[in-house]
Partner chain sequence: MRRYYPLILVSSIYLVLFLIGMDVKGMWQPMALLVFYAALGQAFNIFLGMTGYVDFGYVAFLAMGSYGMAITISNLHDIQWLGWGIVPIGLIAGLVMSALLSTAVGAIALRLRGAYFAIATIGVNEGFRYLIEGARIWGGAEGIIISKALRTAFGADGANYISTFWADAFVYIIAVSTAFVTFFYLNSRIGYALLALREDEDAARVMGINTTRYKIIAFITSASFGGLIGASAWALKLTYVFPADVFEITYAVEAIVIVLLGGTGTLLGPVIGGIIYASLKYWLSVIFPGLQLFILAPIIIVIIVVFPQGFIGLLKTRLKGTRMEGVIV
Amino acid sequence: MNKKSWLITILLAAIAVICLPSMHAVAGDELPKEIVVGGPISMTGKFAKEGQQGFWGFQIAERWVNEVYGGVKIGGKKIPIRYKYYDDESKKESVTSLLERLITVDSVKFLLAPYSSGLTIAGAPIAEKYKALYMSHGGAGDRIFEQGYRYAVQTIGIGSRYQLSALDMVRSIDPNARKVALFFKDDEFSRTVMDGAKEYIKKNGFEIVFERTYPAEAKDMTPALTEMKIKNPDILLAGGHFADGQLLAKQIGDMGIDVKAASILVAPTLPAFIQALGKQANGFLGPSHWEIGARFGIETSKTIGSGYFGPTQEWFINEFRKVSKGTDPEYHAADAIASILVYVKAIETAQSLDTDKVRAAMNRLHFVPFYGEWGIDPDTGKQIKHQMVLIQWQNGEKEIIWPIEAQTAKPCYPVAACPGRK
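Show me this one chain by itself, in the form predicted on its own.
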């Protein structure tokens, strides 16, 4: 054997040695015919509209991974995923029992947490007990990830930042608008949002002139709105989830409350908001994790120095409209598909289905799907990279108005001047 052949032989041997540990790691695991991901989801009950969007998002994610991407690449094979779910009826007691069933009967160890912070935190101890990974796509509350859970991981952006973009937008247009009213649903998620907003308000020269919460099943908000109107706030930060947010917006319109800017959680981001309120919806703002037209893509990944992974936004929207029979996707669906993309990416990075190894791989992940940047705090699992956008209804269309680099339209300010409102 000549000198060149010896060098090639030594080089190949070195490569084999380098690759050996990871190959052994995979060979040690018995690869299944499919990887089951799933969880409880609200197909009925008070979170049914948000749950329906998430359900369609998961279905589309399953289709993309299996039919377009070709399966999860592990151990030299491509393993398809299967989405498994049960209707939690928007109830905490259902969430805990269904998670037990998914883990112990269906052998699901890559869980998708239910919608809302309250349901997500209720299920977290079950996932922790069985060392199953627990991906939050609809639980934004910061407190979920401040309990020391090792297996809970967040894809949706954190709740404490939800209303900051509305304050930033108003300050850029009207520096004299400083009086803020806070009117929130009395639940885990909304309290987190309000705490984050209050801290930001204090640091940035705004003044809280009204602060009130309302019960989860509120049917009439007019007494509190009457008190708020007397305080003459410039900015209203309000809401909780869809049903109460829609009621709140309608009663604000019916009472002729004339704030300059009104940002409501969750409800304005759903197509059902404009369907229910008609022209009264125009002018309302809402924080969102993703919207059609958001410019997160390959160029974004180049800017931040990470890779792009997943379908294009155009593919996602087209497939969503097929499965939903014409309904447009909103951020609950984008959160859902992004959550499954994270599992695929993390399993491939770990080259293992061991939940501890996959969790460790998540700590190293930083990438961009069409949903936007993804990256977590390694200690808590809290999402720290994802940036939110602010939407506003204008002439019956949902527009991205903030930040400036993501705009599909300029902000309409004040609310009363918004086109299509009268």
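Same protein, different condition: the form predicted on its own was shown, now please give the form predicted in complex with the partner chain.
Coming up is the bare chain, nothing alongside it.
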């Protein structure tokens, strides 16, 4: 053996010695034939609609990871994932018993929390007990992630950020628009949104000129709207759920309230909004976690200096329509698929199936799937990178107007100037 061969041999041996511990660590994990990911999901009960969207999203994610991506790359192997679920009937008792079954009988270490903040909190102690990672794709409440849970992680955007995109959009177009009216439904979700908006308003030089909540079963909002009209706000941040949001938008139109921008929770993001309101719907804004057409892609990932991961939006929408027999995907499906992508990416980063190592890898993770940016606060697991998209009805079409990288159309401002309104 000549001198050169000796050098190469020593170099290879050195590399082997350096790499051996990590290779051994992965091998020591005794890689399974498949990685089971899953959780309770509401296929029946009051959250059945959202649950169904999420369910289809998870099925598509499983297909993409196994058939397109080729499996989770770990320890030099590609391991397929399997999605395991049970129907929780939108009930808190079912969540706890089914979670325990998933963890202990089905060997699920990577859990997908149920839909809604309440059910997500209900299952968190079980996940903590078994040190199983607990990914929230439908629990937007900030408070879930302020309780000190170690294994709970959030993919869905936090509730307190829902209305911030509307304020950002107005500020970029009209810096003189300062007067804000807050008019929200009196429930846990809407109050979280309002608290977040209030904090942002205080920090960013806006002024609250009207603040009121309305009861869950409100049938007439004209008295409060009359009072609000006198205050002459530039921006209205409002809403709760579909029925009240639609009523609110209709009465704003009927009363001729001339705010420059009106962002309403939930209702404007649904097609039923334009069907119910017709021309009056044009100009209204609505925050959403994701919408068809949102242009988060490779370009976005370059902007923030991170990688793109996952299927393209087109692939997702096509597959979704196939599995749902023609139904369009909503954000519940998009954040469901994003949740599984996070697990894949984090396991690959950690090169381990140990939940503590994967949780640590999540702290370093910052990437873009078609759903939008993903990144958490390391201490709480709270989602801090995902930006809400802001939609606006223009000429009877739902357009994404904010953030700029997701735009399908330019914002029309003020509301009265929106095409198709008159």
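What you are looking at is a predicted structure, and each value in this text was computed from that prediction instead of being measured. Throughout, rigid core stands for the largest set of C-alpha atoms superposing within 1.5 Å between the two forms. Positions refer to the first chain, counted from 1.
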Margin query: Looking at how the chain moves between these two forms, with two rigid parts pivoting, which one of 263, 51, 127, 388 falls at the hinge?
Written below: 388
Next item on the list: Report the hinge rotation between these two forms as a whole number of degrees, treating the chain as two rigid parts and superposing on C-alpha atoms.
Entry: 23
Check: What's the distance in angstrom the Cα of residue 269 travels between these two forms, core superposed?
Finding: 3.6
